Amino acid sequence: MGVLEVVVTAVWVMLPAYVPNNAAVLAGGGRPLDAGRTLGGARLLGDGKTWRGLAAGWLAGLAVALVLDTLRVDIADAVGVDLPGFPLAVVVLFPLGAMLGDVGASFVKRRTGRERGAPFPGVDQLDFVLGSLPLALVAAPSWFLDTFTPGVVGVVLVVTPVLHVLTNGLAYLAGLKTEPY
């Protein structure tokens, strides 16, 4: 696999995991997942993690995977890269894993004394990757191993933080987020 193919494949397969967090922000508000519960005097997750956001993010990622799967052959022909399809189990679990990774990061943030919106370098940028990849591996082990080659994983680990910072900066400028990171 050449460099271009590795980069295109990495971005392609991660799109259903990249979109959910953005969709959750756009969904805004709703009942908090933790229902106000605390642990050690701090909220379990905080008001930023809601049932509406979780559902909206998961459904948006699921929709992206289905659309990509539908357009895969045409896009592969256009870019000259053999793009992988998404098995149904991956369509369902990959974006859910992204959302669960974000929820898990929020839990860790609260345990380390960070408030909602406080930066947590590394965790903020990769939480949804760390949630989505294990669920994809469980959902479709052979697809995962064929798709997430060491090169693809390397690109994901480098490109994801850059895309995260850029999209959060744009959301901040658009007034959708209160912090630019």
Second form
Amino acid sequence: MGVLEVVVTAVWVMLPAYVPNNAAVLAGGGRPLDAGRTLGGARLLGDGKTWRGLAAGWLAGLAVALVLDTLRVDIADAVGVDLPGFPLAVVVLFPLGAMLGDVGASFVKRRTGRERGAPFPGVDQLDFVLGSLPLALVAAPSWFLDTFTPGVVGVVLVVTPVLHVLTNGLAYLAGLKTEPY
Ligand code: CTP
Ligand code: MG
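The form predicted in complex with cytidine-5'-triphosphate (CTP), contrasted with the form predicted alone above:
Next comes the full complex, and the chain you just saw is listed first.
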């Protein structure tokens, strides 16, 4: 695979893990996952992790994976890249992993004295990758190893922070997010 093909494959396969975060920002609010509980004087997760955000993010990612599967052959023909499909277990668990990675990052942020919304460079940009890839591996091991070649993983680690900074900056400018990260 050439570099361009690897980049196209990486972005394609990560879309169901990218969209949940943005959906959570749009739909989030209401009861926090931690129900206000604290640990060592700080919130367990904080008010930025809600049930509605988790559910909306998960369902949005699931829907994206289903839609991509139906469009796959046409898009693959159009761009000339043999794009991977999404097995059902991956459709379900991959976006859930993205949301759980985000929850895990908030847990770490609260334990390290960072208030809700405080930036944590690197972690904010890659938490959903760290959550989604392991769950995809569990969901479909051989699909995972075929799809996430070392080249694809490398591109994901480089391209994800760039896309994250861009989309969050846009969401901030559009007034959808209170911080640009
Ligand atoms: N959100 C949510 N539920 C989630 C994830 C996100 O409701 N499970 C919403 C919240 O309104 C949150 C916003 O999306 O404020 C932005 O998400 P994120 O940046 O992950 O949360 P922060 O508010 O920055 O909090 P944290 O410091 O814990 O990351
Ligand atoms: Mg944040």
